[in-house]
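The data below hold one chain only, encoded as structure tokens and taken in the form predicted alone.
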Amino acid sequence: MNPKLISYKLCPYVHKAAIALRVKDIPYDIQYINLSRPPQWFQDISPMGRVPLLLVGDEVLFESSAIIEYLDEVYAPRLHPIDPVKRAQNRAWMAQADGCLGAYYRLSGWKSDASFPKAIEKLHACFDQLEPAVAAAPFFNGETFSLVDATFGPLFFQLNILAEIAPEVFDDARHPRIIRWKKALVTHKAVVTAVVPDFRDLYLDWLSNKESVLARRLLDAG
């Protein structure tokens, strides 16, 4: 029996749980929800009332973090380094991720134009802390994708979206390391075929339900 996965659609940790089990080739089955009225069913097996859940048998597991490391632990390739000491680094840096993901949201709800700038700057300030552990090229660790990228592949590919209506959601300066490796995650198979097709479309209408300057930008370029 596959391993099924219980997703909102523009979730990015379900997104991560996705690219883990695409980037493994293993079979899985996908059930969508709608979060802001969930069925009962998924209310009596959720711990914490969130996506994703991956149901494994009988068995439900939930928190993206340990699905994906799970998903490590049972199927090859491992995608986490052999080093122990570069595996606990790789697991700090996933649990940063939260952070930047927690600025990212902010930026998307932020109202007042005079102080986006502030907004933007504490995403770039997220961004510096994890700027000098990046390897130079393609992927955090360099030649082969791991956990760490699929950690950060959603925020990226989500940001990417943004960057079309705010372009100062990236410094091509700033980060170079961080550009390089979005570019690398952006366009990787198992990133892009992990989101439902109509993923982008899906986003812009969320962010357009905002009052928000970004939903206001978005209004303006029609």
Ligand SMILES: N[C@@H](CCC(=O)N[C@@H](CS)C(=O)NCC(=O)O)C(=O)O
Given for the second form:
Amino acid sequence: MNPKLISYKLCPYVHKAAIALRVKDIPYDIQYINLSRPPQWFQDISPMGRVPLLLVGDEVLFESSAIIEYLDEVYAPRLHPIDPVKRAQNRAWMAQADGCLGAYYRLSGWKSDASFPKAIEKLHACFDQLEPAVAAAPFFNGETFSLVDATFGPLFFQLNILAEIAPEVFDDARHPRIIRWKKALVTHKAVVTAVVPDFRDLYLDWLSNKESVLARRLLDAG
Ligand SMILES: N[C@@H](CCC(=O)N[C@@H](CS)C(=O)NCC(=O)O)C(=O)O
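Switch from the form predicted alone to the form predicted in complex with the named molecule and print that structure.
So here's everything in the complex, that chain up top.
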């Protein structure tokens, strides 16, 4: 029986798990739920009421990092570095992704035009910390796509669409390594195919339904 990913179409944590499944060519089933009205069966099995879940036989896995670590242990090829020091460093950077995602989410719903640059600066402050760590290319560890790439891919994928209306989310001069990394990630086959084909439309629709700076910009852009 294939593992089954319980999903919400716009969730970056689901995207991360789907990327790991795809990079490893693991056959999997996927079921989408409406997070604003989660079905009872989901509430019964999801310890935190969150997606993603990965159903493996009778077992329920939750937390995207735990899910991708599980996949990496069970299915070849190994995406984490073999060297324990490098692996620990990779895990440490994976843990930092949530801070950047938080800054991005706050920015996506930011209400005040006047203080919007502050929201941008919070995201850039996260990138300032990450920039020196992105030493290799095209991916975080070099030629091989790893779990760090699966973790940051969804953030950059969503930001890349957001940048169509807020180009200031990326600063090429301040974060040249991140920009180069971002370009490799948002065009990677597993990253692109791990979301639904109409993701961009759904995402812009989600952005436009907030009372926010970005929703107003979308409206102005027509
Ligand atoms: N730390 C969790 C975060 C998962 C998460 O926040 N999922 C969101 C959707 S993107 C969710 O299910 N939210 C529903 C809720 O919190 O009620 C992970 O990495 O899996």
